[in-house]
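In the block that follows, a single chain appears as structure tokens, in the form predicted alone.
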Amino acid sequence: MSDKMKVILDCDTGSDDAVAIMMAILSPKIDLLGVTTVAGNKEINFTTDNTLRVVDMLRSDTPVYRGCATSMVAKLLPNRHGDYTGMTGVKADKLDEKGEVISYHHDCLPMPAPVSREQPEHGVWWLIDTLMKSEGDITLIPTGPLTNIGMALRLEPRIAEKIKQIIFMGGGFKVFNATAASEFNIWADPEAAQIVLTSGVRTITMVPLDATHQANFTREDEAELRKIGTPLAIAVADLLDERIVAYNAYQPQDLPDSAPLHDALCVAYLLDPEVLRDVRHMRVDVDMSGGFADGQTICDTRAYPDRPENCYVALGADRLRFSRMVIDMIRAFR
């Protein structure tokens, strides 16, 4: 009997969803037993699409499964959102040395197109099917907008006491990105996040933009990824450049000359729960208001909140331990 941990994975696969899967195909503690692909970053097709160059990257034989192309409810409201795409201070008037529109994400990651094939069942069923048959071991992983896990939910609230734990990337509790007050993933899809966050599975943990920011990858880091000088290695480098370039020219980091890879940072705390600091338990509810707040992760930090505790959150995170770990695990890789 295997005692590696049980995961799937959803994803909205760019460049940091990109290294959260690449890290849980490598650790030997894992067993990822697929990846549900939903848009976010950007549309399905893409992310679905680099999700299979991840796989084949790594020659994985890990299922890829397409889930939901667009949010469960914000987009019928045609006004929500108005002509704003959630992505701050992007424009296509920045551009890079080579005369190219910087960006956070481009539409196809820098790695070989993909060989394998997307699995013929959605995501969504799968992953109520998946669940449903378990044991209760199995931890999701959602790095980007909720919409497949709040789907499944919906269809079938049974799996809420079937899933482990989920830890998903989300939110910001001082931090912010998408608007004054929201973050992208949970801005892109806030009834999906509600529902996730009030549907009863027993432990579930908010790794927010408060403690991603404080996990920055730098150019010295890159540096050592070209050193390593292997295909993966260079692939990582190469995300690594595309993003300090952004976050540079879009969102600069109190750390010069760096950027987040938010969504590994969730995988990483799998495998070390030390990564994280300043990890505090408390009420986590979602706006949908589609006013100013919309999409804003409201947490509560009073003695006696009115509702339940819901949600670990965490402040903080080790940004060496990180990175180090995320160099040593593509180091290996041969």
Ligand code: RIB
The other form holds:
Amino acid sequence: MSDKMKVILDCDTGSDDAVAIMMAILSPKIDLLGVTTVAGNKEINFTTDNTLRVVDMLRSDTPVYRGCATSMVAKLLPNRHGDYTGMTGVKADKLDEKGEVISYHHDCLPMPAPVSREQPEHGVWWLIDTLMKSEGDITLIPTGPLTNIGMALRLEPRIAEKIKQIIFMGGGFKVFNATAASEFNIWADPEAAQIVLTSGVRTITMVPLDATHQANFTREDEAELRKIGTPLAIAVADLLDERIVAYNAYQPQDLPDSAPLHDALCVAYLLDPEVLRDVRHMRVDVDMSGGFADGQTICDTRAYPDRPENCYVALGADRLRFSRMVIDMIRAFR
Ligand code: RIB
Ligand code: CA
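Starting from the form predicted alone, produce the coordinates for the form predicted in complex with the named molecule.
Now the complete complex, all chains and molecules, led by this one.
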């Protein structure tokens, strides 16, 4: 019997999701059972196509399942998403020197168009089937809006007992990006996030912006990747360059000329828990009011919260430990 960790990724592939998928495919410690896709950074056609691009680039046969194209209910109320352009939750309205819009994620990743095809089954049904047939040994790593996982839990609540753990990228303790109070993945589908947080899954770990912004990649990291020189390393260097330009334009970071690779930190945590710092067990709920705090992750730091703790929340990260892991994995792939 293999002692690899069984993992399912659920991604709105985008540039940082792409690196999360790469790590899960490249790690000898992970048995990646499949990737489900969700709308988020981009529409579902793009997030699915981008996922296939990554899988193909790594010459992997990981199956890809298309999931939900829209949030559970949030988009039914136009005012909740009124102020934002596109799907990203962030206004992309600055131009670079070539006159192109500066963006965290372009529609298509800078990799060849995919040759492999998505699976015929819907991602949510595949998640349910796979989890129900499992021995309770699968880790879910969602790195986009939690629509697919929320839907799966609504359709078949018994999967909650089957999931070993969920490590999700999303939320903020004191750091936000979509609105003054919310992080994008949670803001994009607050109801789904609340369903996940109150599902009763044994272990849920939230990797919020407070942690990911402490684990940024720099121009030195980009240069190291370019020096490796393989098509994979160059593709990641290009992604990094795009992200650093976008973060400098829209969300300048404490560490100058740097950018987070949020989603990849979740996979890194599975491989090496020391990569996250200051992980606290808390009560976390999601605001779904449609008001100023819509999509906020409300972390109860009181000594005696009204409701039981349901989530580990990472408030810090070890930047160098993380960047070393990512770059070494990319270097090893030929
Ligand atoms: O807020 C950052 C998150 O939103 C990342 O997962 C990014 O890929 C987008 O989904
Ligand atoms: Ca993502």
